[in-house]
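A lone chain, given as structure tokens: the form predicted on its own.
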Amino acid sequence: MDAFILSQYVLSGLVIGVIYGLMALGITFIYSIMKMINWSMGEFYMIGSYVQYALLAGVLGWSLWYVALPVAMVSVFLLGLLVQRFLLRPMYVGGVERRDEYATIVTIALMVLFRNLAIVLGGPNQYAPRDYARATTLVTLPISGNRMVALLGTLVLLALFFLVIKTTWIGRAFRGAAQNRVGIQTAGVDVLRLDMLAFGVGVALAAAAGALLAPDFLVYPENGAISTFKGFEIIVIGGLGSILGSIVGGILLGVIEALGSVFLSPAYKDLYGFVLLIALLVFRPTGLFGERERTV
């Protein structure tokens, strides 16, 4: 294999894992706040690429696509904000004492109940937006319309998630919180309203990834199922509540599945990630980013 070909590999590796780390961020995002994963992940990203297909399809038009993946990520976010309002809130103020239990079988239920109810609004096809952009070249690499389309969706929103959490008070309130708690509610911070939009933000990151992929992965009831399963891999490799890992860990997942598709077979892409996992967790069971807790 010469470098011309490898490059091209490396590249398309960079594309999809740069993608991936979009998904990875919204987990990590919630956890670091509020110190629970949240399982339902995937049927929010599920959601945003319905919400995108049917403002397309029905009411924007199909060049529209830069303009439905924002009220996407809008309509998530709401969406977002009633959910931990009313279903998670519960266990910060009701006296819950395994909190983990609490977020768990509440995520899960909503896991289900979201996918069941796509299932009966939409049924069980899949659907295919149309092709939001022309082929092009990313360098050494041919790279379809669709993809480079998320590519640059996805470092724009990167991008603006960085500025917000570095530059603004509501970003240092975050930070803050990711760090202490009971710390920054002393500062005057009201931490429940902070959760809320936390959670918010988190899953209208899961839905822009839907959004801007439903013309490569398709639009049905179970499409977020891979995407949690990489975005929870991620995490892992990346360190847990660590957003730069969710990054460094989106980008060494893709390549790791490119190369070894190359360089083994493509039939066993999926394992290559647990390959990558099981060996970093062997030599730094906390990820790359990852902090050990003090428990003193």
The other form holds:
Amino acid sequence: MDAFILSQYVLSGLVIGVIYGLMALGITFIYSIMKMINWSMGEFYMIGSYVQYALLAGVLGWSLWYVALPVAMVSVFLLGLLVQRFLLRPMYVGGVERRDEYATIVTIALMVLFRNLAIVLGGPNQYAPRDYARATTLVTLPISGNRMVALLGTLVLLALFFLVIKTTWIGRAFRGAAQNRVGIQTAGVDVLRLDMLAFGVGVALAAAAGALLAPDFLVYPENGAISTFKGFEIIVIGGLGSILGSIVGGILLGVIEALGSVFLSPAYKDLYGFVLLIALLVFRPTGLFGERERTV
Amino acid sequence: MINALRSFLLAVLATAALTSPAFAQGAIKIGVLTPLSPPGDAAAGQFIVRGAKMAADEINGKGGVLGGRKIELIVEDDSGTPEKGAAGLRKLAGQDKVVAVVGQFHSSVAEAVQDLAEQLKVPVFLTQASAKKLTEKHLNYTFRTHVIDPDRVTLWNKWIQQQGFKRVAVLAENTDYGVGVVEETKKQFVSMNVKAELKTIIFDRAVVDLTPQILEIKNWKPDLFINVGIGTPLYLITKQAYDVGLFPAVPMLMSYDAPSRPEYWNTLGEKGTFATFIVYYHPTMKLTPRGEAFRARYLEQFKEQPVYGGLNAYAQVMLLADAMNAGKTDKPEDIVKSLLANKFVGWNGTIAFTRGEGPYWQQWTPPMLFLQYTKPEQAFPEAKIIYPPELKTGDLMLAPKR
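In place of the form predicted on its own, output the structure of the form predicted together with the partner chain.
Zooming out: every chain and molecule, the one shown earlier first.
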């Protein structure tokens, strides 16, 4: 195999890996602030893709995808606020004893509800928005315009996210909550309101991935399953709660899957990531960038 | 006085209704077990349900079966998964007491369903499940009015030979259908002495990014690419093959009739142009009077051409009614006997179930045609028939360079 062909496989893995990273970022962000796993993350990805499609097909027209994208994100952000306020907040204020189990049951119920709502409202068929951009070439890799837009969109969103987290007051509050939820309350931060924002931002990131990938990976009721599946794999590889870990984990997973499916067998594409995951759990249980939890 | 008279009349009417043969024995239930939600090919299931309902309406409109009993359809979603298929059949046979089940689409589901149907003694009809092994098992309660994969593969191998393709790549999903088609193609390449190189790749149906596999195929430089995805994977392969420049530069054959549905152009847009695909029905075909009547009513009701799945489900419910009438029975065991003993009018010919060799067991096969879209948004009736030679209305058209 020559270097040209090999570079195509590596690049294809890198591109999908960066996008995987965006899928995982929302999960890890919500976990780091609220200390809960959102099992319905894939369904927020799915809702993002449906909102994007509905806006383009029914309101804005196919060419205004860049207008639809922030609208889809904001819609899902608002939905996230409502879900957090009415379904998840009670577990932080109501003296719920088994908080993890509560969160698991509520988010799995949401997953089933949203999927079935999608079937009822949109039917079981798949839809696809028209292409966002013309096909192009990334170094040696022929790539669809949609995938290129998704890659660039992901990089922009990641940069914005880092900027907000590192330089703004709310970003410092998020970092504080990630380190010590009780500690930031002593500094006057309303941690419940912060939770609501964190949940909204996390699910809006998933919605962005769904909206960006809608023309390539299609819009249908179960399209979020892959996002949840890969997202959890990535956060274990990268380290639970680590934002950098979710990006590096995503890229690693994308490249390993691409090379494994070409050099070994594509029938086991999902297995290669799990082999990496199990190896990491054996040799580095905290993941690549995760830290061992310290309690006093 | 008036109240007493009203009560008397109501009592007479109720007695008459309750003692009529139709009410006394109730409606005859037929199950429709088909994919209506993902990961199954839900669009296919919707067309199957349409066809079955039209048959039930037609039968009931003409007075029902067995001297006036109505047909009642019970629709169940198998989601294209064997476990839901088996659960659906248990419910249909155990709770609803259906006399037969139609609508099976995915071969993997059909395999789970047919084994259970054999235990529960309920006839099950394969409407669009084509894996060879389904009728090769020689089960008493399984009937099929659809093509089998060896015939499908034989036809595309003949086409490959006729067109002189030298390098053929097959990308198939890891289902009974996909794996079966790949194995059959390999076998028949040898037995039919096809003078072409063959590359086969089997992918996991749950995977959405198939770019590495499609790049591998592109770099192998095939002159024909066969897309063996069902439902969403078919569209994902087509889009991604277009995006990396494999298709339409290299002709692509889709292994079944999904492009005949209206959703095809909605999902693929111009990326669907120049695709070649297999169908079992074309609007220019001459049908039986029963098939023609169905087509006319379908056009009137839905304002679009019927698709094969609808036609086949319609014919299956109609022939079940015919079998019940011929055997004067609503008992599943006796319906099976009647199905084997009689001939039935289908949508494009006479259907007879014989117990032949290998997969030709209780099997009736419709025709197969290769069609090609040559213009974006081309209507299904305008697609050219490019194979077999005796029916063709045009030749394979290669796409201009992009």
